[in-house]
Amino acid sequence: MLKSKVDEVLQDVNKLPAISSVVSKVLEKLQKPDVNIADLAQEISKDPAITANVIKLSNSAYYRASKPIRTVQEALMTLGIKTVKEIVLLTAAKGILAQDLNSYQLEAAQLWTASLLVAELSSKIVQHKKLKIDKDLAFTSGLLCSVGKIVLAQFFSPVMMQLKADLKNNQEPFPTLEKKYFGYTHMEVSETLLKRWNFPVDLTDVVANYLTPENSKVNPLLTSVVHIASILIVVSGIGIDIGGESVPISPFALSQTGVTDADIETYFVHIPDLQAGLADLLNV
C-alpha cells in the first residue's frame, strides 16, 4: 500500500495543489452576514487573474448582466455576491483542474468539462425539484468533486498493472480500489484539500461524500443532488475515467431529492444542451 507516501504529500503544503490566498480570504468574508461589498471588491482585486476573470465572465452570455461591467465592484452590485463568489471559485477550480490525469485516463479538457457539467446539473436539479438549497451553492458544491484525483494520480505507476487486473476481475466501486492501494479515496483527499483551503463545511462535506451520500453528516440533501449529477455525467460518457461506471445511483439520494426515473431520463437527454450552454465557462 502506498498510504505512507500519500501521507507525506498530504502533510507537505508545498506538494499540494494551491489556490490563491485571495480565494480563501473571500470565502472567509462571505461567511459573515454583514460582509461589505467595497471590502470584498478590494480583496478580490488583489489577484489580477481572478479580477480579469470576474470582469470577463460577468460580461459573458452565461451570466447575462443587465449592463456592461467594468470593475469587480460593479460585478458585485449587478450580479450579486453569490454569483461573483461562483466566478471566483470557477477561476480557482480551473487553475487546479486544468491538467491531464493520465493515470485516471482523463485529459484536462475532459476533467474540466465534466466538473462544470456536474456543477451545472446539480444547480438544475435543485431548481427542477424545487429543493430548499441555494442553486449557487449546488453549483459550487458540484465543481470540486474530482480535485482529490490530482493528488492520487501521481501514485498509480507502481500498481497500475495490479489495479487494472482488479478492475477487470472485480465489480467493486473504484473508490474501494483507491482505498485498497493508496489508503485513501479521492473523496477523502478532496476533503483534506478543502479543509486546508478553509472552504465552508457544506462544500467539504459534499466532496467527502458525493459518491456515498448516505454518509453525509452536514447536508445529505445537497450531497445527494451532487451525487445524482455526478453519476449521470459519468454515464453520459463525459469525463469517464479509469473507474468507469462502477458507482450506481444511491437509493438514498433518490429518496432525499425525490428524483424519479422520469426525471433522470429528462436530465440525461438534456446534458448536450447543458454543455452547449457552458461554452463561456469552458474557456475560463
Contents of the next structure:
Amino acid sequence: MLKSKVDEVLQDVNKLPAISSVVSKVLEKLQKPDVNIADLAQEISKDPAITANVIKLSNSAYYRASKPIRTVQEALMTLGIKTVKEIVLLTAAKGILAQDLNSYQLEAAQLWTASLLVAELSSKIVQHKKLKIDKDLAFTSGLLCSVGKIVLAQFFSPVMMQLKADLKNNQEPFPTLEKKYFGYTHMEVSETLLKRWNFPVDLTDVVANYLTPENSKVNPLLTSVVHIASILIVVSGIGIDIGGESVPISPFALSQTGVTDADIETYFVHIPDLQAGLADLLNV
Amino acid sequence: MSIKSKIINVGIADIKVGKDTDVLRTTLGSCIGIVLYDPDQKIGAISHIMLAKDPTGKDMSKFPHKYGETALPILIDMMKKEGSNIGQFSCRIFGGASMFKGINSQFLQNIGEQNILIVRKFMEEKKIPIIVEDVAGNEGRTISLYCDDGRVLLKKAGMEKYLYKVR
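Given the form predicted on its own, corresponding form predicted in complex with its partner chain:
What follows is the entire complex, opening with the chain shown before.
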C-alpha cells in the first residue's frame, strides 16, 4: 500500500500540480456578489498566457462573440463574466491535464479531449433536459474530473505487476483498485486538489463523487449529470484508460436527471459531432 | 518505430488509410476498429465505427463513417483507391466492449455485439478473411497498425503486446 507516499505528496504543495495564482484570485473574486469588471480584467491581465488565451478564445467560432475582441475587459463586457471564467479555467485545466499518463494507458491528447467532451456533454445534458443548473457550472465540473489521476499516475510502477494481475479478475469498478493500491481513489485526490486551489464547494463535490453520484451531498443533480456524461465518453473510447468500462451508469443518476435510454442513445451517437464542435478548444 | 514514421490518429467515426512507414492509431470502447492490411504492398486502413446501423436513418448520409453499414463499403473503396483490391488484404477486428450495465435498453446493451456481427457478415459476403479478433469484455483498447509490416500493437488493461499475424 502506497498510502503514506501519496499522503506525503498531497501534503507537499511543491509536488502537486499547480494552478496560477491569477486563476485562484479570479475564482476568489468571482465568489463575491459585488464583483467588479475592471478589477477582474486587471487581475486576469497579470498573466500574459491566460490573457492571450482569453482574447484568442473569445474570438473563436466556439464562443461566437458578436464583435472582434481585443482586450480582457472587452471579453468580459461582450461574453459576460461567466464565460470568461470558463475560458480562464479552461486555460488552467489544459496546462494541468494535457500530459501523458502512461501508467493509466492514457495519452495527453486523449485525456484533454475526453475532459473537454465530458464538460461539453454535461453542459448539453443540462440544456437538453432543461435542468435547473447553470450550464457553465456543468461545463467546468465536467472538465476537472480526471485531475486526480495526474497525481496517482506517478505511483503506479511499484504495484503495476500486482495491479495488472488483479485487473484480470476484477469485477469491481477500477476506483476500488485505486483505493486498494494507493489508499485513495482519483476522485478523492481530485477533491483534495480542488480544495487546495480554493475552488467552490459545488465543484469539489462533483469531482469527489462523479462516479458515485448517490454519495453527493452538495449537488446530487449536477453530480448525476457529470456522471452520465463521463460514462458515455468512456464508452465511446475517448479517454478510456486502464480501468476500461468498469463503472456502470448509476440508476440514481438516471432518476435524478430524467435521462432516458433514448436520450443516452442520442447523446452517444452525437459524440463525434460534439467533438467536431470543440475544435477551437481542443487546440487551446 | 522508425524516425520517418508518421502517426495518424483515427478518430471516433473516422476512416484513415496509410502505407509504408505510417502508423495508424485508434482507441476503442464499445466501438469497433476494423483493420485491413495488404502485406505485399504495405497498405493498411482502420475504420472506427460506433454503431452497426443508423437507428434514425437520418444521420448516416451526413456521417457515413459512423455506422458499419455505410463505413465498411467506403473502407474497401479507400483501399482500392490506394491500389489494394479484395483478395490482397485481410481483416482484423478489435473493440466492441459491452457496457451500459443497469440499463434496460436492448439497443444500448447490444451495441458492441451488433458491431461485431455486422463486420463479420460484411467480410464473409466480400470473402475477406478475418484473421484476428480481440473483441468484447469491458476493457478499452488502443491499437496501432504499423504499415511497414502490418503488426498491430494492442494495449488493454495494463497489457501491451504486438500481434504479428498478417495473412
